[in-house]
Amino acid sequence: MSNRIQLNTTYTNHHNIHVGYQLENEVNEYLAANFGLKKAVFIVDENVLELYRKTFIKEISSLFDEPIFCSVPEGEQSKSLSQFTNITDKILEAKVERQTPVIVIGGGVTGDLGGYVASSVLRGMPLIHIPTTLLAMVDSSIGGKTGVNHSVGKNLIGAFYEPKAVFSDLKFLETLPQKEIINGLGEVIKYGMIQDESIFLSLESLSLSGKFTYSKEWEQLVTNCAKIKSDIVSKDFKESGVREILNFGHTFAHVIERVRGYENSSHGEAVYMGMWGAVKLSNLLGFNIDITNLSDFRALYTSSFEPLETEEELANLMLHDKKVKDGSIRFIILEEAGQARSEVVKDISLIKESWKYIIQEFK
């Protein structure tokens, strides 16, 4: 049995995200029970497909007459207009009705890329997130955002779109590289730092390296940033006011993703490095935020971050993100431990400052 949070807003009643191990009879007992049978579409990243075509999606997709499925082909790339035309033609094409479910299982690529397509298609079909990935497991998966890339910048064509039910299985987590554990790792360490600073004390009782090992106390972290996420999407789903403390470190994240390119960058890796530069600019703008709990990961984050650009290209990188407002760019501060808080920071020098602290630690 799953641990179950459910997430309350303003646009849908209600919906639960499962966190568990070998979660098969449960989204077959919720599919059967939602859905009527005859067809279904499975947006799969490939990986995931030909790991588990056998076994976990041959098990939920014998449920319905006729599966349409539709695969991911791995990387960042695929979160495109390309691949959401190439998805929704051959959707359309299956004579799907509204009420068919979309049942999305993969990373924050595939949860991204097949969470618009849900909400585009017949303006809107219900959605089932099966994330395969910590990153998805712990973030993307939870609080309706999608969407896909554009060159000007990231996630920047999308919407707000609320799943019918997250079902969060570790089982998947074991045949994941090591390297998307750490991956994942860069978003529970922002929960860390925004909000549960007992987070840190899970961790050092986990083995960070090496092939990932089920435990409870693996599936009590999951449940915890999931709990941590749901709670702040739940007073504000489309980021109007507190739920912009979910992008701490982003602001800075976006740009070295950007930088090096999407399909060479992984999201919690960046998020990490950006997570440098705004305890860097917390601390500049008068507070006193102690570094320690970042520094603790450091051995995990290998690569380097050394731009062409300099710290004042970079600065004005940001101007493209979608958190400037009138011209200035709006970051996520730590007033002290656990206490984040919005900071539009109209002096430039201050970014620039950042940005070299950054690219000085990982260069």
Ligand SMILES: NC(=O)c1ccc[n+]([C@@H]2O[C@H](COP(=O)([O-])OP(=O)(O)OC[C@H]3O[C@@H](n4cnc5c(N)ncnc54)[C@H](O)[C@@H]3O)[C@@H](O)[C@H]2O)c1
Contents of the next structure:
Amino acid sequence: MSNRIQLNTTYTNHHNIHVGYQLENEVNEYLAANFGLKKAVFIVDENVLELYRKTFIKEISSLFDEPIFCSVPEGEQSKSLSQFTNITDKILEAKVERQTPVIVIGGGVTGDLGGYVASSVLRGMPLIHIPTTLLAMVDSSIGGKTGVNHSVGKNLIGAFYEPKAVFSDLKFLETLPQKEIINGLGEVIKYGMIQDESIFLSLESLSLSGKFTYSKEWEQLVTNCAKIKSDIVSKDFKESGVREILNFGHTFAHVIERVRGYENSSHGEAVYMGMWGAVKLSNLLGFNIDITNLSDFRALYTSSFEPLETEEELANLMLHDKKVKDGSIRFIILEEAGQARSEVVKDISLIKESWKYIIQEFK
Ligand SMILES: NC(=O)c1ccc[n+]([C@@H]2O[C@H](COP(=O)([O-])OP(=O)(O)OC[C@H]3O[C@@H](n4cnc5c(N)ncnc54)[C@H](O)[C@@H]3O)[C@@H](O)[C@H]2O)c1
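Form predicted together with the ligand structure, per the form predicted alone context:
Time for the whole complex; same chain goes first.
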């Protein structure tokens, strides 16, 4: 039996996030109880499809008379309008109906793309997320943000659309490459920084550098992170207030990803680097935040950041972030450990100083 978190929003109905190990029976029970078993759409990351076609995916797809499979090539370039069109063509030609479930199995790329398909085909089909990366389990499958990228920027086309259920099965993490565990860890560390220092205690008891091995401690950690995200989203589904604190480190991270190129950049690593900038900025604004909770993980993030741009140019690039309002840059800063809030920073010298700190640490 999985751990269950209920996500309530005033925006739409509540739904459950199930976190556990080997959840195929639980998924099947849920599907059988909630949907007709004729057709179902499976939008699946290509690597996950290959690894689990004879096990997990076979178990749940054989419940349906006509499973429709759409494989999503790995990589950020799949979050595109052309992939969106490929999938919508295929499922509309298969004559799906508004009640046909869309079951999305993969990491954040497949989740964002598949979620957007479910949000728009026939004006909305029931969406079930089965996240298979650590990042997707603790972050992207929760909170209803779906979408694709545009040549002008990342995530610029999309919709807020809630799933009917999320099933996070830690069995999937056993095949996830180590670098993707480290990637997801960036967001786990973020929850520790903005909300709950006990996450750092949980992380101490886990081995993070070797291959992932399932344990109850991992399950509890993923559950705690999912609960933090879902509690924040419950209060502010459309990101007009408290949800902003989830962007801790991200204002810096988005620029790091842009200058490195999204394809060469791990989001979690950029967030990790960005949090160094956000801690520095908090200190420059007069809050005494210790870097130790971040620096304890420094050895896991091995790639360097040596931009061609100056600190001033990096600071200016922040003005292009889609969350910039009226030309002022809002940052999430810490007033104390676990206490985050947003702050408009007008003094560009503080921002440049924070960039200098990141560059020095990661050169
Ligand atoms: N919607 C949101 O709220 C939200 C939040 C954060 C990030 N995101 C988005 O998430 C995306 C990144 O997601 P990600 O980090 O999960 O990356 P990803 O989806 O690209 O997956 C990473 C890699 O892992 C492989 N993979 C996935 N599951 C596997 C498994 N169980 N075993 C073996 N290989 C597996 C994939 O094929 C891929 O190569 C970005 O596009 C980002 O914008 C969305």
